[in-house]
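Let's start with one chain on its own, the form predicted alone, as structure tokens.
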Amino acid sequence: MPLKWLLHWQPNAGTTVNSQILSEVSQCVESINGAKEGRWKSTLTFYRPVLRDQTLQAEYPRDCLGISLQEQPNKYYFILRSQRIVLEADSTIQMIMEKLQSYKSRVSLYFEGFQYQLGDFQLRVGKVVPTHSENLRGIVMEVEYLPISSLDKSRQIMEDFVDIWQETVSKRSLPGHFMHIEPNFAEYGLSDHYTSQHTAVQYAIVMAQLIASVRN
């Protein structure tokens, strides 16, 4: 599958995200050509686990992740950050941990806004916001690069299309700027082929740096 790196607004000290910074942006990608597709979402839940021995605390992972990603509707995926395990699995099994009740959600996220084209890349501009909320509580940006699906051979291009991109942000004087943390995908047991896992590990990583922004 194609590759992509997710990118997220850092902003600068003392300020904050709002919708004027999620518009310009956006308009940032028009104004380089891209063009507009449709919208698109990714949802992140933050699970807990169900503890009817409080003594069994320490065996249960606490930072489980779950999330399920737009282009993959029949799949859901796990982020154990805390072991670095990321799995695969049926969209189905969101039903079985409700009946189970091993686990429970805690807190979801949407991941949403447009869809862009722009030659070989496909860009993804959307906001974070809490499930029920309007509350913006990040922007992100998806750069997918279409021909490539190894890591390794796509990291000049890559490199190069984020120069240019930080670029044209970089005229609108905005307060903040977008950063790329690649996360280390051998620890996940992850290889240099591109796979839905990566798209997940890296979502994992951007929630972190985000819970991070807001508690600084």
Given for the second form:
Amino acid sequence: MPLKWLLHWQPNAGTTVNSQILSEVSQCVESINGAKEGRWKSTLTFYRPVLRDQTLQAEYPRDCLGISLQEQPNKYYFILRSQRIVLEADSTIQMIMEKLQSYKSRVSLYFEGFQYQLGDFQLRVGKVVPTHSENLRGIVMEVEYLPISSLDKSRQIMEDFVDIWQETVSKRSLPGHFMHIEPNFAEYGLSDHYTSQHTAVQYAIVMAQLIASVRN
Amino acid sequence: MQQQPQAPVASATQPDQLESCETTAEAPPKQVALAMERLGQAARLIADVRLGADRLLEALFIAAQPHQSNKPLHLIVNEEATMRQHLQDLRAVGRQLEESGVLNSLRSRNNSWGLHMPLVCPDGAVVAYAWKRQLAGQAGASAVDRTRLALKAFTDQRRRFFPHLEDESSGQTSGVESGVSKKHCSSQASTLTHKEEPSEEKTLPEVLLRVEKEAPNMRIFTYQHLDWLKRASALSSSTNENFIESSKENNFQTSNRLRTGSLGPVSADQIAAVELLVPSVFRAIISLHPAGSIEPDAVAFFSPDEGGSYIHSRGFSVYHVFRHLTEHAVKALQFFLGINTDTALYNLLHWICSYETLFTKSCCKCGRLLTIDKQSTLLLPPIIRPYRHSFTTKATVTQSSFSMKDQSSHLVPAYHVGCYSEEL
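Since we've got the form predicted alone here, give me the form predicted in complex with its partner chain too.
And the full complex, kicking off with our chain again.
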């Protein structure tokens, strides 16, 4: 499937992200002839183990993330970042988790926004909000290059695009910039050929980054 | 006064020949204009005659009804007079046209040169007029002389407009007549389209073998006519990897060097489609016509992940980059065919090899990989790889401007559509 880079907004030290920045970013996309296509939404859930014996907590991974992606409505992805594990499961696994009560979902976040088409590129600009509130926690952007699926072969094209993008955004003098972190996909057992599991891993990484920046 | 030339004296005695003498003294363009005007007049008169006939019929119809006055009778009489006048005018115009040679009549003896203007040539071009001397030269010369003259004129034109074509004895003339002017159409016989059978110096397996050696990263598959369609429909992103894996196994087992994508053994003379696949970069389909020959017919580029029955040598990719690339490739194909159909396939495949670097090689002019194309406002990588100087005219390698040693596609320059101009 076409490969995708996930960028996230890194606010400058001492500033926070706000909806003004989001609208400016959307305008940037439109300024490079992005055609608005529709909405998109992905969901990320934090799971915590439910243990009778609290002393055993250390043995269980604490950062179990579950992700449901817009482009794969029938699948659900689990990521254990510390163990570098990614798992693709059927979407009914959520029901099973509920029944098992082994892991409970604690916090859920929505990544939602608009999708744009730019020739062979597809962009998704989205805000990060908790499920039951409107607090903007972050801004993410998915950049998808449709003609190719190889991460390696597309690296230069994507870097060039990000350069063009950064140039466009910097003209608006916003307090922050977009960042791209390249996860080591090989550690997760993923190959050069892009799949939704790669997307899930990127979301996990970005999530960790957002949490870290909020703490700082 | 007696020394006056014949024509004016004749004109003094015969008024209706006056006009014709005037016209013969004028230049052909004026003659044409006059003739057109007269034809227009004639058309108007004919329309008037038609109307008159309608009115007569109407009057007769009214007269046929009971309780009518003299009105229809008046109508008929008047109409008859006007009709008569119209017909007389028409006759006069017709005579004028005959005299100027536009209309042929049985009595006409004017044009003794044997060519009546306007002349419609067999290929549809119209020669509206010709100078007398030209007519004399053409009419007086024999058929052989005329043909020789025409061939000389054509060759001169070709040398002037297509200097890159070589004057080989095998006379490749297909597809390059567009520059020839229409003046020669009346004398061009079919002798010019005679083409000697090109000697088959290379067969399809040889060409493919050579290309395989030059581009180890590129996979080449061959297909019979319908087998490709089946394969194209079966292509989709999920089965793509599986096919590559399984085809690797097949290749080890096949003793035939031609990697056949078709099911079952296929002889080289049935191959109608060649697939060039650079994994993760592109898939190019070339059709051969006739099957088994080395004459490429059409070419198209697609993403390696695309699948569906629209994937064929005349189809278009859904992605802009490959669509633009296909357009460029079609031009390259026409160019290679125009040079030498024997080596066209090899030249085309060799040129396609250079696209291994489609997503990695920056533009030689602006130094960037991605840029916004001004015409389409799309972000595109450099899709132009010049083809004008990367060809061989002979089947042997020695004449190639790229030596066998630097077959590396990294040495072929790349340009964005907007950065490339013909002078480069």
